[in-house]
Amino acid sequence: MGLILGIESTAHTFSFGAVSSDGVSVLPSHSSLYRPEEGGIHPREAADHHVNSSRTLLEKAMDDWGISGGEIDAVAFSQGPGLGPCLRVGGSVARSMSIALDVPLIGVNHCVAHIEIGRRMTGCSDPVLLYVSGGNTQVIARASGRYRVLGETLDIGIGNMLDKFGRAIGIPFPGGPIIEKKASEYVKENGPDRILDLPYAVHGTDMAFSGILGAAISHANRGEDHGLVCHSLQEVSFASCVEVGERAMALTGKSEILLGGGVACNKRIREMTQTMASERGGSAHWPDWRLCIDNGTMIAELGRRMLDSGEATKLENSAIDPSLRTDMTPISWS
């Protein structure tokens, strides 16, 4: 059996995944992540976390899947957007090995890798996207050839938003799936009608974060309780891309909605969006949690609908783009 390996480095996490090269077979990815002592994501230290994981990493998952390198039939790697330290790593490990095992090496946009891994695992066939992760929140859907990005945020990315606000409350990186357990332990005790005042930034169809981010810090600040604080700002934030979606289901004609990036693991925000869409009589969509983070499998799976599709990166145009946008690739794939 041929692979396609695909090799995740956008961010914090460095990740090396397969497919079948006949698209029948999804293997697990093998992924390390970068946590910092204290603070943010720093760029620099994150890349040196991807180096210093690659050599084992690749070996463990090779082991795993029972294969050597004369099964790989291309190598796919995340050549944008993300952190540009962090992606020179993968881009560097792609090259190298599509040189040494001599096969193709494809380059593919990690945000696009984010739709394409969802419709091979749910089955969807035309979704609006709702993308939610830690860099990016776009509402995205295909149409003339690209993945349309129809509205997005004006200023930082969901999960960035939530990060930030598990620091500013002591909780360490990542914060999402902390603040997501401290408001389902609150609404367990004190059930859901209380919610705090925060800042509903809508704007058409784009959202902005930096405002309810503030205005939450400010409350746990001031001493609420900080399961009521993570439960408001989750319903808050998240109705604020279920009712973005929606406007783009109804703008498009689209009847699916399809959740991916990191945020996409909350169980509250798949809650909103099946609500939203089963009362618009339409469906909503997400894979396996581990195919929702970042992950090698899903940059496997776009280079492989890429290479059917008569697409290969060339080494001199395999250059990493950290600004690259949903909507700069074409689709040439059905």
Given for the second form:
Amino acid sequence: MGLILGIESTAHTFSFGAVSSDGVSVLPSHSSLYRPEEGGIHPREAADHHVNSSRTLLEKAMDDWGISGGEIDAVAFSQGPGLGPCLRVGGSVARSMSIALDVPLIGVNHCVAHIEIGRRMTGCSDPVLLYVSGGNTQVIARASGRYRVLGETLDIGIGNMLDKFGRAIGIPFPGGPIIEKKASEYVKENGPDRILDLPYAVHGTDMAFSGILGAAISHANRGEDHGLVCHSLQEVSFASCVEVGERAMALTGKSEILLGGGVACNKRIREMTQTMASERGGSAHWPDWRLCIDNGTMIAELGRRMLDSGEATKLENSAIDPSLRTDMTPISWS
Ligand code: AMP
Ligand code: MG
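So that was the form predicted on its own. Now I'd like the form predicted in complex with ligand AMP, please.
Starting with the chain above, the whole complex follows.
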């Protein structure tokens, strides 16, 4: 049985993953994360990282999966949205492999890939997706042949907000996992009840995080316990995401909610989502953390679905699109 190869390169992660062409097996991704020495992600440096890691990463992945080039049936890649220089690396690797192996090329929408891998792995069928990642925070649901964005952040992504706060208190990128650890250590010792005052921003089905970020940094600078600030930051920012998720469920009448994106690795946002869904008589879902963060396997899975629906990408249509929107991709599969 052949494989669909998936290449992810929208931002800091360069990753190869695969699924079997018959959809039965899901193979683990091999990923390399660009970590800026200081400050935020520098697109050109991230792209250099992707170029430099591509060959060894691909060799390692193929070795681990025990396959040769001849067993690759198609090559899927993230066509957008993302950082131009980073997307271009994945696009070039995918085009070269598709030509060299003489197999179809499939340009996929990164946001839609988060949804499809979640559906594939958790068995939920028609969920509201709470997509909480570094650069994106969106609430998405399927309607009239597209995944529609019902609500989103009006400023920065929730993961970027956590990473920026982390940087302000001396935590290296990515800050989210360490913030989670500090928050849970604080709660273990002190209980969950005390929460610092942070501006909660939900506007209809949109959210905003820069106000929370500024206020959290001020609390930390004033000498508040970092654990308490991390706990408060999680409670307030996650509550706004879960509230918007609930509004979207009420609006669409859907009973499932699916978490995707790197912040969905966080136990507390999972717990809050679960509580909300149970209170409404619905269900909450999330895939294994390796499939929540950016990964090549989800790109392969969406590529497989598109290929099965006859949607390979012609070379002349394979240019990357940094500002591709979730709802620009027609969804022809069930
Ligand atoms: P992505 O952009 O989907 O690859 O996700 C990366 C983002 O997820 C970064 O902003 C991380 O800080 C964040 N992240 C990863 N793990 C966790 C966690 N356990 N809690 C909160 N944020 C996390
Ligand atoms: Mg992502």
